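Just one chain is shown here, as structure tokens, and it is the form predicted alone.
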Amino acid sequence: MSKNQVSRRQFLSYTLTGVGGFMAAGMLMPMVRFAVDPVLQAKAESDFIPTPQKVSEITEVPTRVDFKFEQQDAWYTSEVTGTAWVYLDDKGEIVALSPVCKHLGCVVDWNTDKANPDKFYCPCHGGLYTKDGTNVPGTPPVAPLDVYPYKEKDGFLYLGKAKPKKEA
């Protein structure tokens, strides 16, 4: 037998400390995983979302393009539908505008106001935007429509997150 004998009190203390340590680790591991797991998950390859719009079919007339993407809020994933107005400008470059009015967030539509043809019209308060998304002075909107950055991949249009239009 060993010279250093463990007393009952020491044995009980070591045993309870060990069991308590295992219980604490069992409670802390899920919390640590919850905090660290989102950081370790792989991110999406790109911030650009595919649309069903073929680039070859884009014309000079603004066309409404609806696209779907998955949005994750914490642990809940939902499918969201986005919209853009897409057309070719005078230089033949693609322009993709957000349909959200800068006045109160209503959705604008192209060429629906008979009194103001060839303009984006907001039905909520009569807001008007020119074809390039610039707000018409004297109407409620105080800023131009946001612009989607875009890229072409495999003949289809991909849209990024809408950004405020840079004033010329």
Second form
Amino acid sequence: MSKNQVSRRQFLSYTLTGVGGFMAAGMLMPMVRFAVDPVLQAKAESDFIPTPQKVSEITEVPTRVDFKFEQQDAWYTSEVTGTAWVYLDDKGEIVALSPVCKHLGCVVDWNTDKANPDKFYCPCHGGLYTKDGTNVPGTPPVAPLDVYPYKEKDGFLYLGKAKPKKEA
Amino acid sequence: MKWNPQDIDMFLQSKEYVDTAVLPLLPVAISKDTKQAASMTEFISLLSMQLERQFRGRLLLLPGYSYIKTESIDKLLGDLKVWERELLENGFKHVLFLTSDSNWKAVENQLEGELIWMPSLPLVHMDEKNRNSLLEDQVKQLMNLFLQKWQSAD
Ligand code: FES
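For the form predicted together with its partner chain instead of the form predicted alone, what are the coordinates?
Every component of the complex follows; first up is the chain already shown.
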């Protein structure tokens, strides 16, 4: 037997260390990820998604803006369409509201209920919101519509992740 | 709402608000008309998913009823009636069957629920943009149908 040859014992110990190393890494990695994750998430949350809406074309009338983005759903990424109601408020500032009804999640529409003009209307159970997204008491929703943080880039509107409206 | 545990939790807590059940009818055929059956299944699945997104607070989208297209319609009708009974006896006011398969039209009047037949569109030959706008139109039509149904009932 030449000296360079790996003995059975050495071979075993190498492989076991190797495998053990993998196993340890396999166990440690998720732990490290858990520890670091809040940082990663904070980054993901600040991601703004481009919309086809030109900022210069936003008016006082709420307009529906659709935008596409990739959504990761467990191990499966899919392209989903998001929607926002976008308009300028009295101060000329942009407002972007989530269309998801705070009652049970139907999609609300602007100004579609004849009995209640200039309101966001939920066709499912008659939920109503005023233009600024405040829920009208006496209708099922118990919270105002979520608000998208926004950014302007190259003349286009970018939207972040919709958040519950802060109590005024 | 969809047929998954999270949505069903919500459903169980707010049953009184969910009065509509939607059952997509999804044909399968291996011996003949295979591709046609696949197109119908895809089309109806896409439509029902969009519909659920719009009206998720008021309707429960059931997993589809898939069936062998060459099976006799009487046998299939019998099965469908089992679904229908389960749903109507358990609090749903509106039961809607969504299909592209015209065989069902022959037995439509024997159902208590409502059969909605939408001709399946040849989506495979379209680019994404056309495909989406086409689907959107169809979803709008469907939504109007639902709104009318709800309005006449409320
Ligand atoms: S889901 Fe909007 S009012 Fe119920």
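Under this definition, the rigid core comprises the largest set of C-alpha atoms superposing within 1.5 Å between the forms. Nothing here was measured: the structure is a model prediction, and the numbers come from that model. Numbering follows the first chain given and starts at 1.
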TODO: Indicate whether residue 155 shows a C-alpha shift of 2 Å or more between the two forms, with the rigid core used for the fit.
DONE: no
